[in-house]
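Just one chain is shown here, as structure tokens, and it is the form predicted on its own.
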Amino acid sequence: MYRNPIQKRILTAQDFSCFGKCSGTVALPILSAMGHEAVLLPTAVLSTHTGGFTGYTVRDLTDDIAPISEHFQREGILFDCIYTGYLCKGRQVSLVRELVKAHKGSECLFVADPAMADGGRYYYGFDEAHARDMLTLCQAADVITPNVTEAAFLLGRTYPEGGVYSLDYANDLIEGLRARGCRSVILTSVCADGGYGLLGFDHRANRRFSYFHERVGCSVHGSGDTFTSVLVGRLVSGDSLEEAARFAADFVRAAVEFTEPHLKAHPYGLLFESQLKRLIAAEAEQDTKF
């Protein structure tokens, strides 16, 4: 059996953009900086990410998912965590669900980011059918990290007109997801009642939590992917869900603040590399606890 006795091994199944900062190009360096072994199963390869670019190429790798999974099984490659992100529409979601079923042992954490929508709209090519497929994946996960739009669409609800909603509305989304069989939920990009941040429910601890701060005056491509990647890394390192969520939120905020002055020259992604030293230092501090 190929278990790594030195590092935690995380399999992430999501797309890979050759240029741009999102999905796999964000997850791999972040998880590596946190001291983990990052394994990528690419669900698609794009020439660039889809935010602000036109004419990009897309290679759908749906037909490769099962053979890759089967090879991992034959080799006895074991994972401490499986983390899924952007998945293509159609049978890819069910194939990834089967991959998780095949590789998720009792000690393996499964985190699903239902990356499919934002700002009240689906990403290009996605629709209600994809949301229904994504819900089945989320129901199998230990932790999910939808933004407010994704949570609403997972539940088959409309996003509030103008993006105006209350904390009660956001909390009701979490309760709706729990009622549909989702376990621990981190609801991200919550902008309500003058605050900006996240709401959470920790299934294992059976408790709610929230974390808000003053909103930075811009949004940057890849912020959600960065948040979930850091969250996953901290969970695998031993943080509680609330601790990991707070750390990830602080990391993203610092990266956004660093990126904001450079957006005119660098509009295509979060300059997360500027903050990697935070991850390395935090991991070293974490090591001293054990």
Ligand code: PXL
Given for the second form:
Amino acid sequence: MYRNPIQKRILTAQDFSCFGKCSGTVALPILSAMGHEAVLLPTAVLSTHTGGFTGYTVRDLTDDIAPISEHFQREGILFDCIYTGYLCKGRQVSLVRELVKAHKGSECLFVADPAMADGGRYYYGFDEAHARDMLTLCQAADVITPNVTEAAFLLGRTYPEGGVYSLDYANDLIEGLRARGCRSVILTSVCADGGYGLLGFDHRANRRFSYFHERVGCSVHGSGDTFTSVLVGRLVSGDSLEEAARFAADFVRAAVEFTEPHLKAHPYGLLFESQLKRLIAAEAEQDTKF
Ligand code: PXL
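Form predicted together with the named molecule structure, per the form predicted on its own context:
Starting with the chain above, the whole complex follows.
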């Protein structure tokens, strides 16, 4: 069986949107900048992401998932981590669940980002049935990274009227997910009681944590995918869940601050590339043998 002896190898199953700042387009450069070997299983190819565009093309690659997975198995390729994100609705979610079952050995971390909704609304084409499917994937994961809307929808709850809720409400979402069998949870985009940030529960350490700061500007498309990609990269490098979450939150915050003044000229998502040098520098710090 073949494991990369030099780098951590991460299999990420999510779509590839050619233009825009999301999913595979974001995960690959981030994981590479962190020194990892990133393996993209594109579950669909879109010309752009679905938010903010009309007339985009979608090539659903559901039928390729099992053959790709089987080829990896025949080659004996082992992964240190599997990371799933945006998936097409229907059969695709259960096929990705099968893929995880086939490749997740005891040494392999599984992180699921149930990317399907934000700001109280499902992304185009998604509905309660997709949320129910995504919950089954989340229940198989070591770590999940829903935003507040996704957590509410995973639990079959409505999003609070006007997007106003308390920290107690957000904490209760984590408890609800744990009661449904989810393990570690990082609840992102928590905007409550005057703070903005994340709440976490580390299943292995059996402890809660939170990381809040002043809200910086608006939400920018691609922030969630960027957050989870950085989080995954840090987790496989050996950070604790809380350390990885803080690092990823700081990364996104810095990228949002860089992006904001440029949003009028370039209204196409988070300029995460502006911060990649920080990832490379952090990786280089650990690498003393030049
Ligand atoms: O950022 C999440 C995402 C990923 N992939 C596609 C999307 C979206 C959000 O809109 O449309 C195709």
